[in-house]
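The chain below stands alone and is given as structure tokens, in the form predicted alone.
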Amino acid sequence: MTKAIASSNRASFVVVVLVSLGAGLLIWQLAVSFTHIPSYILPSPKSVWAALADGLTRSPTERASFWFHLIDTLRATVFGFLIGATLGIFFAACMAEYWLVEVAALPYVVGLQSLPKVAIAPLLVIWLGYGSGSKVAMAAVLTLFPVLINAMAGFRSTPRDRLELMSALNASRLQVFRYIRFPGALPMIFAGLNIGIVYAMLGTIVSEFTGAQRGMGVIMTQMQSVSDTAGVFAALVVLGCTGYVLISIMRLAQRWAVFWSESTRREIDQ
């Protein structure tokens, strides 16, 4: 019975999404047709589809292909995300366990997050060059803060009765962290990771806008320089779909790793 309800909910979700997309495209087409907006300001869905098909059907070895640039953007996003997430969880664990580390490190983390990322990107390009290094670094910087804050909140939300039980069993600090704090913090950690993967791609694109040899930000800049608005919209569609896929992968990983969580089971049932 539960599986049937879950299957029905998924089917309803798909229908709602398709209807919503169809309505959005219809409104878009009507706005273009009846207001006579110039194509260089707002292209029609048909021209965007043509630009999208052209960019996706080209060989991945061509510089005009979306695949040529998307692969590089994805590579930098994933590497930057892994670095930022690892550092975020590590520092969150240290800051949750040792108050001295929190007092010493938190001002630097908050200060780094408060800086405008558009101002940081040129510095990273100067330090790391126009290759993948600056893009990975920017993705890691944007991933670090949301993962760190959520992970630290998760580590500190451990029920006191569990900590008292481990203390009664003479468990070491490492054992308490391994068996109590870390598993209990996983839902909050994944909440930070879900935000971090989107921020990682955003950081990569910002770095590519500032200076890079290849990537989706590069091809969008090239299209803007020749007023190819339909091509820019097509690139945005590619990025939007890519972001959705990345989030979906993270949610699947969360279901696998935190299957015992009440919120995860509720999401599966839906």
Contents of the next structure:
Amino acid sequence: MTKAIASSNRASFVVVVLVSLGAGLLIWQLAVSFTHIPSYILPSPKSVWAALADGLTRSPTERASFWFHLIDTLRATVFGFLIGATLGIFFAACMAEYWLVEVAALPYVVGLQSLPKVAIAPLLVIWLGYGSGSKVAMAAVLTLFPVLINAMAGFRSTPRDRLELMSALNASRLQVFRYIRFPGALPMIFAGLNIGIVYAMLGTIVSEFTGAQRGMGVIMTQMQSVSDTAGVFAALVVLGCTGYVLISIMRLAQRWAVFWSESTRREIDQ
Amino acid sequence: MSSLQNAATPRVCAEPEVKVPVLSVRAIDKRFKTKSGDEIHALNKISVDLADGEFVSVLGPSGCGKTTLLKILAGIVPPSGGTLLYRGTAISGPQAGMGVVFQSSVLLPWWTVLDNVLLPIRVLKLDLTSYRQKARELLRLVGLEGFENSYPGELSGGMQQRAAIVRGLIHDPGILLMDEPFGALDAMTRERMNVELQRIWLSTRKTVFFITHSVSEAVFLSDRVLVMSARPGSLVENVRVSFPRPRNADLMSTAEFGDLTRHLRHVLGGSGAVHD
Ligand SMILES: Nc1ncnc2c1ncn2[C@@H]1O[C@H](COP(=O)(O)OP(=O)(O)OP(=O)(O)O)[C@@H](O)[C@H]1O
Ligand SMILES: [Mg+2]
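Please give the other form, namely the form predicted in complex with the partner chain, since only the form predicted alone has been shown so far.
Zooming out: every chain and molecule, the one shown earlier first.
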């Protein structure tokens, strides 16, 4: 019975989402047809669709193809995310385990945290050039902090009774970390990773705006300079879908790694 | 020939009295600092000796410091004063060869019951494959057959506690410290577990330190029953229980058993608690 309720909920969920999307598109089309908003301010859904189709059907080797740029953006996002997440978890572990490391790192963490980190994009371009390096670095920097902060909180919140259990067995520090602290922190780490993947893409795009040879940010700047608003809209749709795919992959990974956590179960159920 | 054997027996029996206790605490004191800055005096000058192979139970009102005493014996909570001796030597931390069953089961939700039970084997770096079979046998013994691959979140409170007992036993520790291990069980299961525990104890002769709230359970299982006073906890009674073993449920309806439990309840009543 619960299953039946859940599936009927799911069906109505899909219907409401589709109707809402259709209504939005309709209002958009009506606004364009009945007002005199120029198309370089608000292009019609049809012209955006055309730009999207054009950008996606071209051969990935062409510079006008979305694929040509998306591949680069995606690669930088994923590499930057992996580097930032690994470093974030590693630093968090060192800081949670060793008081000295934590105190020594504190001024840098606090300082960088209060800095709008995308503002270092020009600096990264100076250091690493117009290639992938600066993009990956920006994505990694933006991923690092939410992962670090959340992982730290996770390592810290290890329940005392679990530590006492390990202590009674005379477990080594490494064993406590491996069997207790790390798995116990996974729900928090994933909370950080979910933010991190979004930030990684943000960092990549901003870096591409600042200066790069390839990437969705690059093609968008080019479209902007020739007032191809429909093209910019189409690029945004592509980015939105890509982001959705990345977040969904993260959710799957979370479901696989933290299947035992109450909060994961709640998140997945809804 | 037989008279010779008889003559030898008393000497063998007398031997444990001379032996150094496996674990002993001398004048242990424990004070906790609370977050509000107050001080809680939990234990007051407690001295206990656990002889090799002895089964000792502890009774006492809630909050009197039983768990604290157990954690001090396990070496995971440092005392504020006094000394802890392991086979006659002063120690200040956990020793290999102890098994602890905590008041709450403390199972790790990311592992199956079987993996949870094998935690001590992993930590002590013993051979996993050979202990896996033993784990299955012990799980069957406590009625958890078929739940080896379940996750703790899928078990009832009493089942979780039974899994925790298996985890305490798996590495065959010489000393077993148990904190109300049967607290979450129904009366029937509890009686069955008492019989099983006695059977395990008879065949392995571990030294057991056993906290319980049940007077009859304490008397049924123990060689010696200690009673603690309300906080600050101190020892107010120490009685030897010498019913022959193996003991069975009939023992509980004998007059001697009744006298002993009545006496212990009386002491407990005087220590400021109402008991079953
Ligand atoms: N970590 C701690 N910090 C502060 N106070 C503590 C701490 N652990 C225990 N206490 C206090 O010490 C006293 C004894 O606690 P303990 O857990 O040993 O009692 P207990 O006899 O096991 O009780 P119960 O039968 O309810 O389990 C309690 O008043 C408790 O509040
Ligand atoms: Mg207790």
